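So this first bit is one chain, no partners, the form predicted on its own, shown in structure tokens.
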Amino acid sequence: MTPQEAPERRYAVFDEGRFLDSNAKFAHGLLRYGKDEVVAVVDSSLAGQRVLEVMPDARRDAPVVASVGEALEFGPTSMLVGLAPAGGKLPPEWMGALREAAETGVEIVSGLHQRLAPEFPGKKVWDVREPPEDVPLFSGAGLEVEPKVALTVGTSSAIGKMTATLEVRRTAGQAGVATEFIATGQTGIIIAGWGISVDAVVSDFVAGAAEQLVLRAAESSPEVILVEGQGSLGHPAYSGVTLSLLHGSCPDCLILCADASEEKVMGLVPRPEPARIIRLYEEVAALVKPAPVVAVSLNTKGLTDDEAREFAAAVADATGLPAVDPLRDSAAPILEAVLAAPKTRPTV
């Protein structure tokens, strides 16, 4: 599927009792960044209110209702399972409510590790994490695409790579810069309507999946292709998918994502300093194609304004790069750095 082929959906979001839960990231991502309409959110604990009343940073509004039946009155085409619980499995008590929606012909959309299609035989189900069957090996064709390719990378996982990518896309749109967003994780795919959840692809083919996504995105001739990164070279569990994206997407430049946390990654290994991991990303990328880190996107959640400014100044001083929190401030400096970066050629 290409970006142009992604169908338009009218979503109702099912988050019974959990809409404000930090694990409701599918719902929150769709409401903040999605291209598709959201007609209602199901959460009886908040019924009668509106999304922007309970989640002011959602950027889009919709009524919150008490039941699937009420949500169906708004004419959704799809019901999104809005929760991403630990372990990736659906709360058992939700199955009956989703079955009610499926029986009316509404598509069930889920980003869980648990596949829902077998639970609703004969019904419309989009298991977002299900990879395509025909993912090829990396071929090298992505090295020759015309648009500039920028990839987000991180000092750790769950650090804001998707958010940074989407904030740069939003800022680019406001500036009239044509971009394509490549989703490589389930939340990003729900937002964009297309992509491949690379954590579900057999490891030998992850680089090929990334390359195919870049080739498809290039078909619309955008000025910049923005690739959502995953994991980190410094993460013991997820470094493999990071490396595959780093080589497979053939980026021309990188955006480092970092935060102020000093916690060890998985409680095991020290979190690398931005300046050090920048050198590592650039060296590893250059084995296939040079890709300099051109900016640092900061996650300053939990810091005061003064603390955030001090942290940004320290990172900028240590790296010599623009360093900003695109949510607290603006993604404009990151976009400017990406636009100023040259196209690079494969290593020979």
The other form holds:
There are 2 protein chains.
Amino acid sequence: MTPQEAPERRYAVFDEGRFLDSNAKFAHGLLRYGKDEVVAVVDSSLAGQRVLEVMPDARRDAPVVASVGEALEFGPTSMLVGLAPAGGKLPPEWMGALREAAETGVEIVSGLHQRLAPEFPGKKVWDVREPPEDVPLFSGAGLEVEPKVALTVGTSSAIGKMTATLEVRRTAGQAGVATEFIATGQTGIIIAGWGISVDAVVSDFVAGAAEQLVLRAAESSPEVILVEGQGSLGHPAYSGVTLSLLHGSCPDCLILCADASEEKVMGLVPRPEPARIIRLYEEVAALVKPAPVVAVSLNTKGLTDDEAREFAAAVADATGLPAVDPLRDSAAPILEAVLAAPKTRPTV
Amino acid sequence: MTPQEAPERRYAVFDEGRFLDSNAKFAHGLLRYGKDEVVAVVDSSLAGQRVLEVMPDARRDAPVVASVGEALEFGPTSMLVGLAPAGGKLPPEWMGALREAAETGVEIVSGLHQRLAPEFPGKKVWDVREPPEDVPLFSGAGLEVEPKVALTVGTSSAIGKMTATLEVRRTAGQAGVATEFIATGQTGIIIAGWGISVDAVVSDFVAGAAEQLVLRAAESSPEVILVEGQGSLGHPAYSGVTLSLLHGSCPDCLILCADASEEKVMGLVPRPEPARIIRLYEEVAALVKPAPVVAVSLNTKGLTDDEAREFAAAVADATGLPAVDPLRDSAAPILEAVLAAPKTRPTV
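Next, report the structure of the form predicted in complex with another copy of the chain; the form predicted on its own has already been given.
Zooming out: every chain and molecule, the one shown earlier first.
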């Protein structure tokens, strides 16, 4: 599927009793960044209010209603199971409500590890994490795409790579720069309406999956293809996925995502210093194709303004790169750095 | 499964018309290194001869016979489909012969991408590439195993990592050093009788698979665990698998495998110089746990003795490490370097 082929959906979000949980970040992503309409949110604990009243940073309003029946009155095509996959399995008490929606012909959309298609035989179900069956091996065709490709990488996982990518995209849109966003995880896929959850792909084919996504995004000839990264080169569990994306998406430049946390990755190993991990990302990328890190996107959540400023200055100083929090400040300096970066050629 | 739990098999190898093909390297691996007995080879084009007559470097003898019926007279428990997975699909004309074996209760063993279990319903089939269903995420427990762990890495794929690992194991056995071999690809799994084909595992779980294999190999308290590596850090298609093994198997030291070829990886990118890729492997490993490269295992196939000597001297000079071809010379210097390497601690 290309971005142009992604169907248009009208979502109702089912998040009974949990819409304000951090576990609902899936739903939050759709509201903040999704290309598709959201017509209602189901959470009886907040019913009668509106999304922007209970979640001021949602950027999009919709009524919160008490039941699936009420949500269906808004004519959704699709019902999103508003739980992050970390939540794991579907709460059993949600099954009845989802079945009610599915029976009316509404599509059930889920990013859970647990696949829902077998639970609703004969009904429309989009298990977002289910990879396509025809992913080929990496071929090298991605090394020849015309648009510039920028990939987000990180000092750890869950550090804001998707948000950074989407904020750069938003800023580009405001500036009239044509981009395509490549979603590589379930929340990004809901937002974009297409993509591949690369961590669910058999390992031999992850680089091929990333390459296919880039080839499809290139079809509309955008100025920049923005690829959502995953994991981290130093994350003991997910580094393989990270590296498959680094080589498979054939980027011309990288955006490093970093935060001020001193928490160990998986509680096991220290987060690498930005300057050190930048050098490693660049050296490992250059085995296939050079891709310099051109900017650092900071996640300063929880810091005071002063702390955030200090942290940004320290990272900019240590790396010699623009370093900003796209949410607290603006993604413009990151976009500028991406636009200024040259297209690179494969290593010969 | 632990190495101790791997069942004992008596193999017949089915390789009709192809036993001397390079595509039969699967069968050759079993003959050269396998823990299990080989009672006969089926290839009517060579029938009446013996394995060591037609393949002098097989290290193990067995009769070559003309038919499955004749092979069954030697009482095999299992019949190996003697084709490398690059061969892809089972030659359709083989199906009848394999069915004949399966009908008698003999187990069919296959390393093909194509799974054979559905072709022989109700019969015993071991699809070697089929990963177990219960592979967990990487947990960090592998960072604490007691035996020393050595992993083979490479400047490219298909460069002799399995052979290097098995030659070190063989040399260790001769020297009375207790080792366990961890197989991560189909040929290695046939040889060892257990293991996981990591390139068939969903990407999120490859590091976890490697870790589980190390934990199981540690149960017999060997002096050294030797892990078969896959791919290369600079291989655009397989680098993710390589890195998942590098972090997931928690090695204390690495053995670099290199050859003198100037062929580009996938026809796309140059093979990195040994010294450069050694530094990168070490730096990327050290994000989680330091693992110095302690020796270079050379693949000098096709070189004259003089060329091989010159190549070995050049690599030893450039890297400052022992550099030998374990097949042409001896794996003893590699084993020595592994034994001399200290156990390392996770990065803090």
